[in-house]
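Read the single chain below, which is given as structure tokens and is the form predicted alone.
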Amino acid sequence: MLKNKNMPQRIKPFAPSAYQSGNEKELLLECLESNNWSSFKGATEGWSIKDVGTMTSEEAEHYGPLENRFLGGKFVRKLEGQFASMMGVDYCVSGNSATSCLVMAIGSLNLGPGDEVLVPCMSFNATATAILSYNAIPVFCEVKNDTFCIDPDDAIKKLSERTKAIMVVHLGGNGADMEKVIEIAERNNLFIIEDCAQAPGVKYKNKLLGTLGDVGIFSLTETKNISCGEGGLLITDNKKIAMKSRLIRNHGEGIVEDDWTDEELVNIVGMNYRMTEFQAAVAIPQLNDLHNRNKKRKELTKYLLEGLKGFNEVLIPPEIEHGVDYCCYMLKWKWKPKKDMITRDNLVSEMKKEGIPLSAGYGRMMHENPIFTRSLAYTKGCPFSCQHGKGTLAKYGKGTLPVSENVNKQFIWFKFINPPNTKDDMDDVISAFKKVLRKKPVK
């Protein structure tokens, strides 16, 4: 049936990310009739943490579900084992968020009051909180103007002689320029801390992201490619970033020995960030299916993609960092019109009426926060002024960063490019811009 020109294009939500993948109602429900809904305990029941703490994370999928309890239940260990295996490493360490899992990453690379962590200005907050939770500095690059993900260069002009790693976002399911980063830290003695939230599953160069650095971050929340609704996954290769990220997970300093030297102890300090039985038993098939949830992706971003190529000089999509097999998280347009075209804020306005939920970018980005601008993150000034944190370079507030807050004026963001929405979906978005953007002109 044709549509009345004065009908808006589309009446229907579109799909949320979040939807069953395969067998998460028998999980559990065998979760619930066990009643071991967390398992985690906060101690090691006579075994030796130094053994627990590095145990990978295939051996400790194979004990029953009453032991080994420092690290957790049958479920939690069984989600961690088949991550490590499926991304390549020996240990992964689930948190209740992917946010819990940044701190303990910063807290097991032991960095802490003053030291200077490199990081893109778009993201998340959590992305630069996390780096506050131990009294590190964020000092924030710019964005590549076409990819979004931090550029390189910058950082290499950020750098001072208290950074002591880089933070990299991998946007959107695109990919940072992970060669350039790399040689950076490499060159500088920084650690490496990868984002990716957005790109759970993306290679570069045929490597997954997450595995090219010394730490990777993956999230498990209700918008992302697979979910429990909350929950997030950190993976690295080193035992000593695995055991200090458990024992910031579980309560740690109950159970440290007297004899452990100070870099073994240091950043251990009484945390819950622990995963529970339910989050990990609906995320074990959701993590099954993300191969085929990413292919559908690829595919409907291709699809809408291609079906709007037509105005691809002024609704402009993302450049794909060479080497990087992109799986879109969130479609990021630019909107670059010509004169007299409709504005940006006014097409997504336009867009809202047809039934397509665009929107317009960040509200604020992150070193525009006011923790930052103001230098209130803690009390007395910290970290930014206190004893450890005086004098950093760090600059903050509108204007440090041109080139990443004139790429966010532009964006143009559609979120729902994940299944279970079909092209007919996309048919819609692609309808929809046509039909606004061959209006006459709202200024």
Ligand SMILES: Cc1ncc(COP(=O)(O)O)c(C=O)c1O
The other form holds:
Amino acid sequence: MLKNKNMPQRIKPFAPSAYQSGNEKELLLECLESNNWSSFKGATEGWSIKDVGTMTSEEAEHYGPLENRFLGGKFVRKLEGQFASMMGVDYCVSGNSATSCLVMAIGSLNLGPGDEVLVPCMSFNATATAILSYNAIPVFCEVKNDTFCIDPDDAIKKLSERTKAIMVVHLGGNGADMEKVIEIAERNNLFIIEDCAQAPGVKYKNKLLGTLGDVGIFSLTETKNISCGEGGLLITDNKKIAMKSRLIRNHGEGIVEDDWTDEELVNIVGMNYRMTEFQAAVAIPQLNDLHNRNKKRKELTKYLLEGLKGFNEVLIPPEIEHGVDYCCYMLKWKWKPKKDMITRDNLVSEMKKEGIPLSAGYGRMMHENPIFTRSLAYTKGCPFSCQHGKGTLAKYGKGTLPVSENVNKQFIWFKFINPPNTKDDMDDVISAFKKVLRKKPVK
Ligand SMILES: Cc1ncc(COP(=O)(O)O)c(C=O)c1O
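Right, and the form predicted together with the ligand of this protein, after the form predicted alone?
Whole complex next, starting from this chain.
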């Protein structure tokens, strides 16, 4: 159809990333009619907690007695068993969000007051606040200017005698430089936590992200590659991490035994981070379709990038980390205008007028949040100036991470790379960019 040039390029909205993949309805109905809507209970019904807590996810799915409700019901166990087997690990512990799973990860590694965790400053807030939730201290690192994942060289500069872990974020479906991260961790005796919320099913040198460190976390919130509304998955091969995570998830303090050591007891202040059976029922078919959904994302990304190749000098896609089988979660371009070209913020608003919802990077990066800049996460200045936290060299606020801050100023993001959007939808994005960038600049 011939379009009037004053009309926006696109009128209809893009399809959101949550869509059904298979038999969600059937499983949801089965769950509803079973009247087992959670099945979790903070009790082991007479079984030894160590036996139940360290049962692999495969055992819990196929052989674990369902009457033992500490590990949840049929759908939760099935989801966990399937994800563990897909990732090639012994344990998957689900939760009601990736945020809860990040908290379980920090808790289960026995991190706490005075411990520092290296973390890239560019991520969703939960990456850092999970660390704070145990009164440990996030020490923010630069991201690489081109991949937007943690810069290992900066991480080395931020090491201190208190550093206990490094948390990487595989941002936007790219992967961090895990070879260097593993080298740093081995040399300094650090745990590795992988935040894979934006990179499920992505490989690094033929190994799945999330399996390269001690513990990996995935999100099932509505905007992610697969979803059940809200939800999270933690994976590990370490039975201590699995057991402690299961205890933190499910009011664990009430069922630990009196003769446990201090190390075993630490951080078991149980919460309720359980996933419901409904969520798991929806997540199972989504999980089974992950490969296919990712494949479609890859095709759409390739098509979009091809279509915009002519603008590559100014509209710069992420550099894919060597060895990463990139699967775009959200396209994060850098806009580097030449003289006389439109500014980033005007480009975003002009594209919006054309019906293409772009966004302009993080409103505030994590290290700029007032809880950090004012050292006030908890009362009495904890954890930054409490007895154990004293002496941290961590610095917060604008200007402390110039490379990442500069990237954030250049960012323009497009998120609807997800199926069921099609190449026709990507054509609208390509045409809108061409239209806006060929207009006389509105500076
Ligand atoms: C990198 C990253 N980490 C953690 C989270 C938190 O995920 P959830 O919303 O499932 O708690 C998100 C999600 O939005 C994320 O993008």
